[in-house]
Structures are given as structure tokens and as C-alpha cells.
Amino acid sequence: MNPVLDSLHEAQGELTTEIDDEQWLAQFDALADFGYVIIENFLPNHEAAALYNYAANLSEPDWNIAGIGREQQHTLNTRVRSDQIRWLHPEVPAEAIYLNTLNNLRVRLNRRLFMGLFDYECHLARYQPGAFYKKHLDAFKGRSNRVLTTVYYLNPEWRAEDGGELVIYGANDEILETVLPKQNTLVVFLSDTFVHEVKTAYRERFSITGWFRHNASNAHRVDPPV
């Protein structure tokens, strides 16, 4: 048996009850305010120290290196980013628990502000000592189906210096938010609102980037993709 997964499997019976609490889910009215909502104690602790537990004990072959844009547009730059990655698929128990756990918050959030969210990506992202990912936008107006942007946070007992902030910029680039990337802090923005920087890392620190989109189905292309 694995322990981390008996833990995760452990934590999947409380994740409904989590997100169907009122006062919760309350939480997330502030994306309808201000277009991002930071929220600290997202998930029960056994299960935020067994996702991490999790990605903490993946091998090298599991992670790829990070690329900029999507299909034929993606491409590898260092210079703009160097963390890696690992793509959350629903045939590996692990990984589906949260990402089911994402997709019944999103049924709630459209019931909630009448986002119209259709799907859920997201993936693992381990930054090594020295990595960072410069200012960015998620998603541009007309051109990307994703909607929110989300980041969950991993490593227990994160300091100041240990870096790997995520700082999050308004329309003039003032600072709006600087995030030190705490266990079980998830954060949520509009992904075409917001630019953000991820400073640079000086330990390992491990965390999973995700997406809300919109469903952008037409005659000539099935998304999300199969």
C-alpha cells in the first residue's frame, strides 16, 4: 500500500462537505468585487500535507520543462521561466482527487456568480532552487479560453526568504498582492486581468497552476481536446 495515497483516498470523503459550506464558499464573492480572492485553509491538512507528500516524491522523469503559450504557439524560453512541470490526469488516483475537488468548486462558482466555467486543466509545477517565472498574462482578451487562474500552494513551513513570492500586478503595475507561497493557500484571478510574476525560488517549492475555462467548441475543433 502507499501511504500517500491511503491519505489522499482518506481526505476524498470530506472535500464535498468543504465546499458545500455557505459560509466557505462566501469566500469566493470577492473574485465578483475585485477579480481575485486569496484564500488561506482551502483543503482539510491531511490532505494539503499528502498532495504534497505526493509531488515531494515524484522522480526526475515525471517533470518536463515548463514552455510559454499553447499548440503551435508554445515554445521554450528560460529567460521568461524555468520551472517544471507535470500535467494532472484523472487515471492516476492522486491526481483526481483534486481535481475533482476543483470541478465540483467549479459546478458551485457557476451556481454562485454565473461564470459559465466549463472545464478544469491544471498541472504540478516544481520550481528548484534559482527558478522563476517573469511578468505575465494567463490569457488575452478574445484570444484564450481561460477564465480564472488558480494557484494551490504545497510546502509546509514557507519563510520570507526562502523566496518564490507570487506577486500579483493592477492596470498601472502597482502591486496589488504579494503572496508567500504557504501550504494550503489557494489564490484565484481572472486570467486575462491580472498580470503576475512568480520571484525567484531558493529552496524547492512545489505547487499546482490551474485553469477555469470556457468551453470554445466549434465546427472544426472539439475543446477541450481529447
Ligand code: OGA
Contents of the next structure:
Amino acid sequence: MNPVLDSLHEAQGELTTEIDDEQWLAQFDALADFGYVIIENFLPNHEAAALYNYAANLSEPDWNIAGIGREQQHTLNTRVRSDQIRWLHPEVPAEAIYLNTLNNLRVRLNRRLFMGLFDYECHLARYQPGAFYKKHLDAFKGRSNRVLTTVYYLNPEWRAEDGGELVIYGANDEILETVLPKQNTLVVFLSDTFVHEVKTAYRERFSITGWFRHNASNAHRVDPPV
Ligand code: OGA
Ligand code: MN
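Could you please show the structure of the form predicted together with the ligand, as a counterpart to the form predicted on its own just displayed?
Zooming out: every chain and molecule, the one shown earlier first.
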């Protein structure tokens, strides 16, 4: 993926979600007020189902063990997270649909909330039974260009006993939300503000985690690296 190039192709076309314009305005206001929103029925049903089928039918070599941190700090630590990931690429048609929609959302967020979001990157994640992701922050203040995290869930018919909840914590370590990873639910939150974790999943669990980012490039350094 080439975020610099992608950003040149400003998102085109309509934001094809199940949420109408008025509902989007309410969601954006909630995001500005609380720092997070949980949006059910995000995509048209057939797109949600197609994404699940796509993820569930990928073969083993399509998945990588997920690391922690980026670039030099990148380490594999299966005590912290035990999911497997696959970065999405616009050249793959099944993946391009999701990337396009989220890029459209990026443009709308910028228009409404003046967030100056420069690009979007995301990966599929597969939690096999027993997998988890311990409490963490996706970005540290001043040390990352990740601004907003998105997590989108793919599994149909997820039940409470399947585990795998996303737990979002507040500033005093109190639980703000416990989200069941149900098909077609999108969670959006400020990356450097909300500690969160994925409880142990008891059934194969698929999500797409992504980040809207600022452009942190300067004369000496290109960041995001391309
Ligand atoms: C992540 C993450 C949450 C989820 O990948 O950083 O927190 O519910 N994922 O999959
Ligand atoms: Mn996270």
C-alpha cells in the first residue's frame, strides 16, 4: 500500500453505507463530544456478508502473526496479542470496497470536524479460539500519526458466550463500553485516548482494524513510510 499516492486520489463518489446523512451528522457530533461512537448496520447487508465470506475463505498463507509497535519497535509478543492479520490493499477488489468506503468517511470527517485526516490504513484480523489482545493504546501522544481508530466486525450471529468482546476503558480505568463483535458494527475512537482490549474469543472472530492518520512527514523523514 502506498498511503502518499492513495491520498492523492482523493476519495471519489458517494459514501455507500446504511447510515443516512442526518444520522451521520449525529454520529459525528457524538464522536466530537465523547471521543468514540459505536455504529450498527454500517454497510449494506450484502457488503457486510461479502466481507465475512472473503475473510473466512482466505487461506493460511494469507495471514501473518500480528506484531506490536511499528518499524524498529516491531516485535512479536503473543502474550499481549495472539491474533493474525492481513493488511488490505486497494489492488484487491474485495478489499478495495472497504478501503474506498472508509476513505469517503475520512473526507466527511474532515469536512465536518476539521480533523485533517491524511490517509487510512487497515488490516483484517483473525482471532482463532483462545486468541485475545490485552489492554493497550493504539497511539501514544506525540509519538504516532494515528488519530482515529476504526474497528469493524464481520461475524454473523455472534453470541455472548462466544466471548471476544471489545472493552473500552475510560480515564480512570472504568469500563465505558463492552462491545460484542457483531457483523456490520463499526466502532470509532480516538487512538491516543482510549485503552481497550479484546477478551478471549471462543469462536473464530474476524475484524478489520484501521487508522485514520495525520501526515507527519517533514523535510527529513517520510512518515508514514511508503
Ligand atoms: C487492534 C484492536 C480490536 C478488535 O487491532 O488494535 O484493538 O476488536 N482490535 O478487534
Ligand atoms: Mn487496538
